[in-house]
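Okay, so here's just one chain, in structure tokens, the form predicted on its own.
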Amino acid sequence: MSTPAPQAAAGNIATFNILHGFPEALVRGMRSSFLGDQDYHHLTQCETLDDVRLNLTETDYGDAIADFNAITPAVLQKAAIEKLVTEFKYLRTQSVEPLATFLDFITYEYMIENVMLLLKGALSGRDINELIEQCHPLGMFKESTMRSIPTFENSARGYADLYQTVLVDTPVGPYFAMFLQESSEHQGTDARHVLEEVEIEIIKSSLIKYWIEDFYHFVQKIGGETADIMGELLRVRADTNAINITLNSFGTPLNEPAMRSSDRKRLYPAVGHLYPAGTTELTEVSNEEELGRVLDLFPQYAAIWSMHASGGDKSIDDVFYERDVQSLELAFESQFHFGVFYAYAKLKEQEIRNLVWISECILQQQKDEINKFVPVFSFHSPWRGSKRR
């Protein structure tokens, strides 16, 4: 009698650990690798990048920078990202379905960013080797595929061939196909005439939209704690995209009345707390004042917008980063779900941004700005301040 294949389900408190206990234990153990308050304090007191390197040798980044006699912000960023990629790939090798597919979904975002980087670089005539060097390792395809993407002709036929011969075989190919199909239906033209008429950033926003929606529906099918926790993280991510798309459209053709109700509206994800009532209201927004009035209807975003509108030191991106770090940290407070893997990757991204910011401030002798970062798992975070007093 053969053993039946396990069903593709995340499981619950009784069954989760049968298939996913080991990788979850790994990622929760990796939480101890984050820099602590004392580490950040030492880094912000450094006078040179050599001091930064010496302080990092006492942290989990010691091995990653051991081979460098001197570091720059770019070198530090690359070493930190390679360390994250190594850890993420190890988690992926220890995973079975549906966790394996969940981890693959995380990498699709980086694939989209890499494709857009190569397309944008090709249009500006940049060197292919330089572009590939800037691509995120988690979103890499085969080298032959990466080198094929920028080699298309700058024409309608060339764009069509790019999808049909290269992108169709990549994991993000379906998103690209959806974009071409929707655009051709919307504009009433053949798909091969679409790409040359649309800016790269609009294409990227469309692909990210499809990825968020696809990821959201996947976690909802998994159900349980994963659907609750990861679903909330993706709803917030969708709302952030909708707000940023609206804000960034001001002063561009996307803010013209005809474009607002057609092209800009199509960029809003069909998930999130703002969908559908909020995104419908955003369609009519033409300036920051009107955007603020819409966000005032949603308590979770009214406070964020008021901080942006007050014109303080923090930009809206800074406030979003703080909100995201708080939400991602909370994912570690629950068990038996996949959201913790997404949270780990995104919190590591924030830590890498912190390291680059600190090193850049030291390099440019801007010590007055050095503390403007968002620490991860910090006892001094605003959302923990009341507990510490």
Contents of the next structure:
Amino acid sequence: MSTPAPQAAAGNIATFNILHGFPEALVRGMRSSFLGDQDYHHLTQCETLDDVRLNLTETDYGDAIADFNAITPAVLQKAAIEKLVTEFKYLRTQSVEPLATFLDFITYEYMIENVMLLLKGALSGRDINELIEQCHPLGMFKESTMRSIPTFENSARGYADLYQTVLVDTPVGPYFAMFLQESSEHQGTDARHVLEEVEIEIIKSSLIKYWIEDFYHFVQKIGGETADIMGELLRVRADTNAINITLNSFGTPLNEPAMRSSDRKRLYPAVGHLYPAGTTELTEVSNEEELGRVLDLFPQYAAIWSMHASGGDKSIDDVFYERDVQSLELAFESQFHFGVFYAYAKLKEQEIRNLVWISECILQQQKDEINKFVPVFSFHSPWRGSKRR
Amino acid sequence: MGDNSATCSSVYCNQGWAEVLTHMSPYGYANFGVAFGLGLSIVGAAWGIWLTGSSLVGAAVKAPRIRSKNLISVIFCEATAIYGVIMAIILTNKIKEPENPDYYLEEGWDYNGYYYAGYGMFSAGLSVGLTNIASGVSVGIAGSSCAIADAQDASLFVKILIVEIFASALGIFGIIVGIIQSNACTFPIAALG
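To test you: the structure above is the form predicted on its own. What is the structure of the form predicted in complex with its partner chain?
Below is the entire complex, every chain and molecule, led by the chain shown above.
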């Protein structure tokens, strides 16, 4: 699939504001809505969820939770995501090409996740209304599309039908088409007998891989500052995916020698710092030790891996989250590019994760765990010099 | 082109662009100088206001307190246009028609001063116009960043304002040099001695 060129130029430092000055300033203004160190401090001191709610009314989340008399972590998450989606849709309505396409690209990830959620839910025979309720509101399709996704049958034929009748009209259709084409090319190999559960994960990883590549090529075509900053964010994202796929494949059929080079290799995105030398080596690894040896060759991942390997109290996901927050915050350090929109959405997601974590800890009385979150734009972040302020 | 009698047969004729440019009237040059000086300055100012204004309204959505304070950035851009207007007024006052307007210039006309005035004022206009485009865009970019920074942290406003003042100074360099350039330009109004 070739990524279509952006319909207009994003503009350089002197012309960017002509089309995108307003939405850019909007999203930078929204930066002030992130919870500060003070807010987190107050939240972690709370004894009950009612206290949490009271503290949040002082913040930007005040309006979002005003309608709820009592909050639970799930309610809080739903309200916070609703708020993020409202803000995102507002930005989307204020944007013109090529920013509009850029923002749409951000939503494709959630569309893929929703399709996969529906497929997985249908496999385990869950109720469709309940599934739609769980879908991320940024990645919603038309109601009729949502309802017809789970009616597929779980076979290569079924996926083809699903694509031809339902997904072909959606923005993520092309990714699905590529997946079908690639798996039909690999039909000859005998490595297709994977568990159904793994099959869904493989489809999801493939679609996300195509999405990252497509998005990456799109920002490269936009060029300028956007290509630099957003390109770096997506390269890092691609590497994270490659490492996680490898790590999660240990102990699954995907790690069998025959599958490694045929199926697992296909899931590695063809962009990023690890591509191509690193991903070629990742194809060969069969356990954590070998994975660590490959990552040692890449200084930025060697540090992350050593934190995972040393068995500290941080999981590799936590370390990745921390690294993501650091690199996403950097997108706010320069002006006249699109990277901030992506960074804003992702940092807000991190904030929502933090809120859910804190409220879960309070609910379950796990006060000693409560500080294990990654604050956004915190003055106490390890990468920020403590001298400031 | 059967009739050759109308064609200039001098060796100085039909020698390309150099001939065209030297045969334009110095009055024409001087007035083009005014036009470029004013027009380009206003392009610069308008561009700057656009860059600043779009960011200003966007940043003011979440932080309404910045909206009046940051009009200073718009005023800085506007100053760029005023430089162009000042220069245009100075130049226009220097354009004087001859005392005895006639189809031909008088005997003993000061051609050196005549052409010097024309070219000098044209160049003065271009100097001011081009520097003011650069200055206007520069102030605009700084003003746009100023609005966004002020929305996050009010203590940054004054600091970035100083950057804007320096960007605005670029336009002053242009107008100073433009005035010096045009100083010696006086259109002769009558024949010498």
